[in-house]
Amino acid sequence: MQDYSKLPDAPRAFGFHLDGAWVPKGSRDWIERTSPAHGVRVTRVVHCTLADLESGVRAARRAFRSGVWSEVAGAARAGVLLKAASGIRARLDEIAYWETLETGKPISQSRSEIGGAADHYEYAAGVARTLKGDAFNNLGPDMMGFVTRQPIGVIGLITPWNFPFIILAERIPYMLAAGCVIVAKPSEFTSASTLIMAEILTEAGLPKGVFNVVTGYGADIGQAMTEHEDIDVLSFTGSIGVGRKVLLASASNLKKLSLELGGKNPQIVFADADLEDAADGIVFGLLFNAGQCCVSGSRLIVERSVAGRLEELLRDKFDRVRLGDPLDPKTQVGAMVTPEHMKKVLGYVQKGIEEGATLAHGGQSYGAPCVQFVQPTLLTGVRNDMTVARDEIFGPILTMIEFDTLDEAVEIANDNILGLAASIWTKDLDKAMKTMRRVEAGRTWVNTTIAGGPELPIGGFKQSGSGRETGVYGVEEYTELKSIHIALGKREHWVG
């Protein structure tokens, strides 16, 4: 029995999951994962072959065409999704443990995410029973019209390393509620929780072939999925650079894409805001998952008259935040995913200083040489044309830009190719509503950040992606609309 408060004695080895069953490693290679916070090997997953991917796609297509899932009643789909939610909660400690070891995020965050993931399955179960189309009784006495929704087909699902389980939960139950079938490829860094989810779904009664997991690298397995002509839809979450490659590769069969890409998300703070609340929210929004979060509020846009006071509050919060061992329940900020990523993040700090920004706090690595922690960092005196203000850093680096008017704040916020999320801090309702309407972001928070649940859709504006996940919209995303005209009575013949 694994002690979830201690490191494992040996790496946990996984097979992969096809057609409702585990497939052993065989002669394939292992991909080993080293815990970014502890420097020890924690998991091994299979480096699948392109033939394994073909087997997964064939299993999914066979399941879809059989109607074993695509044609069953919504109530039956809902029943499986509800059992899956129960299965997640029953194994919460186990999933959170391996999620923390692979990602480096705090165990408290992992536990919260796993619990939140179960909520998505429960919500999607309700949508599965209420999904509907339209009827048109206004086409005259001799015609009725109907619009139905039906599942698109086989979905290729590529998920990232930073939120491997919650991002999975923001997609799988909605795809399944629509009646689709799935071939998933998790990140090679963080595959464990996806493989555990395959087991949970099978035990919940999901028919074989409906959810398949192929593990491996993006360069071979991921690329082949984007090009595959028998995958009808591709859902990809990751960087904007890879997203562009996915878009080009999808031309193989003009497959539909659902893309959630990068974010350079503004936190706009007006002078009338509760600055103590704003400072706490900004620190949380920046340091959640050590800044390795696509909706991280890393671009602080603050009214000039309160910039000095807010900086003091931020530095105090940074000094008191708890970095350390992610298995410690008191830890608030964990590790960078790889040494290479940590080096890249710290390189942005130096780049900001070279471009004229001031290092007001942090900016250094933290901890032993074998693990990857970065101090909470604040750069002030930043201009919106600096690299640190434009690029998605994906680390705990906050850039402060000052403004004088609402129009200027909105102009700075929107002056970026990305538009994933934004937060607005003010006690003036009119100001909040005017700013919210004008900011170009798919998710916008007022006097909070990184909040929400399964009810509302997620997705981005501009180059932050296309399509929407979660909510009713997240199920509709994976359906096709069919228009049906039904003639009534005797036909008036065209040929006399």
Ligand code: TXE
Given for the second form:
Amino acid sequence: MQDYSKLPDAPRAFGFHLDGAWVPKGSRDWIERTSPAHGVRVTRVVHCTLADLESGVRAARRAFRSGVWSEVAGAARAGVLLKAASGIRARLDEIAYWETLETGKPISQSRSEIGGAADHYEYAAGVARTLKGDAFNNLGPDMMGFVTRQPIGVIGLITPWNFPFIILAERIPYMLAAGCVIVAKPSEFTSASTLIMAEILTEAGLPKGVFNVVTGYGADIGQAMTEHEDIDVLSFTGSIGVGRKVLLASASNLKKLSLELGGKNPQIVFADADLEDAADGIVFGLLFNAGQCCVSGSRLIVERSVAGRLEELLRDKFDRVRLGDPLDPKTQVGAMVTPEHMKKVLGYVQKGIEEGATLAHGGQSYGAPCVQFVQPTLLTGVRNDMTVARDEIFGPILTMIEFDTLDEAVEIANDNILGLAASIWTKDLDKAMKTMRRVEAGRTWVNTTIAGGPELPIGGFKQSGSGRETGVYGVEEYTELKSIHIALGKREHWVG
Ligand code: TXE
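Coords for the form predicted in complex with this ligand, given the form predicted alone:
Below, the chain from earlier opens the complete complex, with every other chain and molecule after it.
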């Protein structure tokens, strides 16, 4: 039995999960994961072959056609989803531990994400029972109309490394509530919790073939999934570059796409805001998951008259936030996912300085317990045309831009190809609502940031993606609408 406060003696090895059962590695290669925070090998997953992917898609299609899930009552689907939620809660310590070792995120955060994940399964169980269509009784005496929803079919689910378990939970239970079947490919860096989820779903009574996991790299397994002609929908969360590839590859069979891509999310702070609250929210929004978060509020747009005061408050919070070993329950900010990613993030700091920004805080890597951490960093004097204000950095780097009027704040906020999320800080309700309406972002927060849950949909405007996940919206996304006209009485013949 693993002691969850200590590092494992040897990497935990996983098979992959097909047609309701574990498949052992056999002659395939391992993909090994080193804990970004500790520099030791923690897990091994199988580098699946394209033949394994074929087996997964075939198992899924078989399950879908059999009706064993797609045709059962919503109540039966709800029963499985509720048992899955209990299964997640029962294994919370275990899932959180491997999630932290693979991602580098603080254990307290992993635990709260796993609890939140269970909540999604419980909520989706309710939606499974309430999903319904429409009836048209206004088509005249000889006609009735119905609109029904039915599951689309086989879904390919490709997920990233930053929130491996909660991103799954924002999708799987809603896809299952709709009656669909799934072939999932987690990130090659963070596959453990997806594999554990497959076991939990099987134990919860999900029929075989309804949820399958094929582990491997994006360039082979991921790309093959996007091109696959027997996958009806592809749900992809990841970088914009790969999102474009997914879009092009989907032409193979014109599959439906749900894309959640990057964000360069503005935090707009007006002079009348509660600045203490705003500073705390901004620091949380930036440092949550060490900034490796698609809705990270990394682009601070602050009214000029309070910029100095806000900067003081931010620097004070940056000094006091607890960085370090993610297995320590007190740690608030953990490690960068890979050395390459850390290098990229630090490269942006240099680029910002070269383009004329001032390094007001941080800007360095630091080593505790191993050197894969980046200090909370503040760049001031930033203009919106600088690279650091335009690109998604995906690290704990905050850029500060000043404004004088509401129009100017909105213009700066919207001057980006991305539109995933935005936060607005003000005590003036009119100002908050007017700004909220004009900001081009799929998720908008007023006097808070990164709030979420199963009820409200997630997804982006502009190049941040398409489609919506979670809640009723997330279930509807994975259904086809069918229109049915029913003629009443004797037909008036066309050919007399
Ligand atoms: O993402 P990738 P990466 C952004 C963030 C980050 C950058 C790169 O800016 O710095 O992307 O991260 C699979 N066909 N986000 O390189 O490569 C891959 O195996 C099909 C934002 O890790 O997009 C993994 O499972 N799939 C984002 C998933 O895609 C492919 C979260 C994501 O990997 C593939 C993560 C291909 N050709 C990164 N190539 C967010 N919105 O939260 C790779 N994959």
